[in-house]
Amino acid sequence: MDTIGFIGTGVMGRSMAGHLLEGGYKLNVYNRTRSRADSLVEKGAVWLDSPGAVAANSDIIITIVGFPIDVEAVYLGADGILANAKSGSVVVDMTTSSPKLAARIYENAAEKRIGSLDAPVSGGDIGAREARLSIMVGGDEDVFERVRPLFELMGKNIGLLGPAGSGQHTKMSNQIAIANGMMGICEAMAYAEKAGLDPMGVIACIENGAAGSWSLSNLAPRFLKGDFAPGFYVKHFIKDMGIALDSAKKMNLDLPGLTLANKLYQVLAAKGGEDFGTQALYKLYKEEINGAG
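Chain above, on its own, the form predicted together with another copy of the chain: structure?
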């Protein structure tokens, strides 16, 4: 049975790594802030002191860290994964990161006969906890099949979408749909409130029709109650939109809706909203509802 290395034991990673332990795998773990790996160590994971040490002692190395710059450091740095991983091992980056960087890691890995997948997820902390994540994978099919049993311990909708970078591109498609959709439910509910309707009554009336969406049914009720607690942080969403816009620009594709949504989220962040959940976009519209009108 493969020994798994797991780097990045934040809210998401901790749940995901926990499912692998429960699935019977031996686990080596590393995290920048050590204390966040404590609960996994108590359950039998082995703490190692660097990404390089995890890589050297594992067969499949999974990472889920913060930003593309962290991915770059962890994979390509001096004591990083690729400098230390064994030939024949596999690396799997589950961070939402840049498609270009995913392709670069794949190429560097291939030179050392290391398999590489990009496999970002959606579903948030709850999806991670309940092993219901969507996992969007880019890379080679044989490598995907080798890692699939691990993915199946962590998620439900698991797809190989194409070559290296395709997982990240798919996640970008996902975020583009969400960003525009979030603007839509905020505007729909702001209109409803301003018009004096009961917004929850409006949701009940429209959510099963053509206006229906996961966000309308799950996030609109939260922001209407003034609940802006993060399921998914504004600051991370801004990171993702930045990657998508950058990637679209490189492909000469204009995305006016995403550009606008990103601009609105930047305003929200500038007003101190970056640690709220994404549904806090409603705050911008709420100010208007209570404003001059």
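Show the form predicted alone, please, because up to now only the form predicted together with another copy of the chain has appeared in this conversation.
No partner chains or extra molecules come along with it, only the chain itself.
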């Protein structure tokens, strides 16, 4: 079996890497904050001191880090992955990042005979924990097929969408739908409460109809209980929306809904909510927009 390197063991990465261990793979790990990898090391993962060390000692290197600037540093830095990975190895970036950067990594990897996939995910902390993430992949089909068994340990809905960057473009489509949908969910629940309804009862009634969505069924109950713990951080969602808006601008595409959602999340972050989960937008609707604080 291939030896797997895993870089980025945060809210989602730790669960994803754990599924690979449970699948019988030898796992090398690195995370900027070492303590977040301790539970994996206790289960048999091997800690290495840098992304370069992980790359040099692994056949398939998977990353899920924070921002495009982190992806660039991890892959293209002096002690980064591509400077140390072996010819014939494969790199898989599962961070939500820039399509343009994904294509750049692919081109740099190809020069060294290293396979490269961009494979961002959707499903949040719950999907990562329960191994039912959606995985959106860009890259070459033969490389995708080599990595598919790993994807199948982490997710359920897995697709190769096209060449390098296609996974990231697909994730941007996903984030646009989520951002607009979250505004609608917040407004629907605010309306239900103002009308004197039990919002949880409303969810139960409408979630299996045309209004149904993963966010309605999973995130609305959280925010109604005042649970704003992150499955996916507001600060990372703002990053994603920024990437989508930048890509749309380059394609001469106007996205008014996403523009509004980005503005509202920026306000939430400025008020101390950047480390909340994305469902915390409801807090802004309740306390600021409708003055129900």
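All values derive from a computational prediction rather than experimental measurement. Here the rigid core means the biggest group of C-alpha atoms that line up within 1.5 Å when the two forms are laid on top of each other. Numbering follows the first chain given and starts at 1.
Annotation: Cα of residue 215 displaced by at least 2 Å between these two forms, core superposition. Comparing the forms between these two forms, the C-alpha position of residue 38 differs by less than 2 angstroms, with the core used for superposition.
With the core superposed, residue 123 shows a C-alpha displacement below 2 Å between these two forms.
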